[in-house]
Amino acid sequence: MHHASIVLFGVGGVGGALIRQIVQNRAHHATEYDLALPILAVCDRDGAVVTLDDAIDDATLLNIVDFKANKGRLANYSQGGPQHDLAAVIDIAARPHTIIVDCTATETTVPALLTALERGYRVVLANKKPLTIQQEVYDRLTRAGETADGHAPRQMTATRWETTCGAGLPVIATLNRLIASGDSVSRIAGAFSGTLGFVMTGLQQGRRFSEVVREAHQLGFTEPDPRDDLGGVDVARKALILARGLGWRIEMEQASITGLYPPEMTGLSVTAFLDALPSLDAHFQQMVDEAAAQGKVLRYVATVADGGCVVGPQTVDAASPLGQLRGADNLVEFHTRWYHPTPLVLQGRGAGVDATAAGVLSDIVELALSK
């Protein structure tokens, strides 16, 4: 049988959720891939769970998902302990044909998915933020393995990424494929975020913006600060993902972002910007009343084109995949030479831990069956 070890940054509801499933998921991947994916090391922001036998047991491993899930620290953990670097993590547990599993939401991460990939592992980025730093970055990250003249096809390399740009949709993987027909992508464009598809709908439907903003704080649609949603940046993050996936160089501050607030309103308390929110109504029912007479509706888009990524509120015609679109569906239309004047289309599920942890385990999957 074939194994790949995994060592697991994050254990918050993507990192816990894929613990669940490849437990699950032992018996499967066993009798249809001959393969076992065993768990040396589970790390969170300061804590670590660390094994120096052939893996964690899974009953321990389901019982850390539950201890984080009550807000505990692995430091405090009574298998576990402090940790002050994940690099030290990787050399201490990792073995041969070891895959880095990063499933945080920081960039302090980078120092040892690199040191992961000069050592010879293998990386899977659930984790948008160290992809979209400094460009330099993304180079490293995206085409190790590649041979000495850089001509290794995209999917041998050592990393995969497919979960940052619509968590389990194949939006990454379609990418590829276009580039790799030699197919010409001339525009991107897409609904990337679940929450603001949400806000959208209710808007179409006539409702005010702050009754559907305060109902999607209250279901946990949005991160506790509302804010990190409206403003866009995480939208952008993902548009810049496929910017450079077509081999732009390109920055994140060269992207254009309209979030969905004023600036004045980015010093408030959460609370106080929530009271504020009506105040945004009036402007919001008259993009919506001004879309409807065109014959259009409101989405949150993000558009790759020309060289430049631009994100932020914009009318689409209402026949349209991104006018038909509802609730919290994320969509991505690749327009190319071959898909025109019809777009390429991707709808789904776009957000949600179980489904960006099936992405996840979908990429482990593939990276260690690989040669």
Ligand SMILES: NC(=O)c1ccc[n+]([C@@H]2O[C@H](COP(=O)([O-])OP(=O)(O)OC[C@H]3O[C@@H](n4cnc5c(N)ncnc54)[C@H](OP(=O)(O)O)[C@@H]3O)[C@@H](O)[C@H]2O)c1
Second form
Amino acid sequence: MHHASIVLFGVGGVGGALIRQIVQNRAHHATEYDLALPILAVCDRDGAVVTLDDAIDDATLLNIVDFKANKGRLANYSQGGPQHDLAAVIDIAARPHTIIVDCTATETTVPALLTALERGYRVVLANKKPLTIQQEVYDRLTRAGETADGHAPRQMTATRWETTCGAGLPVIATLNRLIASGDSVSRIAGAFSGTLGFVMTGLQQGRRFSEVVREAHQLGFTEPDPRDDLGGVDVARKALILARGLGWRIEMEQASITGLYPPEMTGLSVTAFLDALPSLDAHFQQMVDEAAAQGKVLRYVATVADGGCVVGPQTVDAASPLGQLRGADNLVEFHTRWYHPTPLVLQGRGAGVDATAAGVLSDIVELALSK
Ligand SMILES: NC(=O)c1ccc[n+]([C@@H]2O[C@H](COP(=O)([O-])OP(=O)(O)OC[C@H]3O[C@@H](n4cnc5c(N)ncnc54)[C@H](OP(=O)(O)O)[C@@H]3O)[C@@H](O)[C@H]2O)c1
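For comparison with the form predicted on its own, kindly provide the form predicted together with this ligand.
And the full complex, kicking off with our chain again.
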């Protein structure tokens, strides 16, 4: 049987769902792939549970998931302890064929990820931040596994990051397949935020911007501070990952990002921001009306084209895939030499801890079965 052991950083929504799915799929992976995925270490921001045995047993793993869901700290867990250095956890726990899985939302994991790759381990990321800081870090994270002559076939490197863009939707895999075929990608346009999709659909239905944003906030569709969604930076990170996936050398500062609120609203408290939202209603009503007058609709779009990333509200043809999109789904159009004039389109749920964890698990299985 193949063994690919796991060291997991982050046991929040995605990390917890991943543990549950690994446990639930043990028989499936054994039967279909002759594969075992023992978990050797599980870390949160200042604690860890680490085993020197063959694996943390499944009952303990599921108990850790419950413990974390109840806001426990692994430093205080019965079999846990403090940890202040993820690279040290790797050195204690990892053994040949270990896969380090980053389900945190911080770039502070980068030194440990680079250490892991230097030691010959492999890496799966749900976390966008390590891939969207300096280009040089992206290169080191994604080109590990290349041969001495600098040769690194995309599918054979030591890192996978499918869920960083469109969660479980196979966006990166599709991009890699297009590139593998020699197709030339002229433009990628996508709606990568369920929250902003909800807002745009509401505007198209004739609702006021303030009303839709407040509803999204009340329903828990936005981050606690809705500006974290409305600012567009998370969408820009996804666009940057796609642009870099095309082989472009580009930094986050070069991305053009237009958020859905003006800079002068940055300093407000969350409550004051929500109270001030009606001041933006007329502006968005005008944008929606102008789009409609041209037979178009307003969408929050990330465009990767002509060497750059542009993120913000854009008018799109009402009949296009993006124009037809309603609600919180993600949608990506790949415009290429062979997918022209009709683009290759992926659409579906672009968030959610289970769909994301499933995408992470697919990355793990793919790496585990590759040489
Ligand atoms: N949720 C989705 O639908 C979705 C979709 C696609 C991608 N993602 C990405 O997946 C990642 C995880 O998302 P999530 O929703 O699971 O986030 P989350 O619930 O906030 O969980 C984050 C976890 O990371 C841990 N963590 C933070 N800093 C750490 C550090 N320095 N070392 C070790 N662990 C650390 C946290 O530990 P504590 O418990 O100690 O705070 C927590 O367990 C994010 O990067 C997110 O962007 C999420």
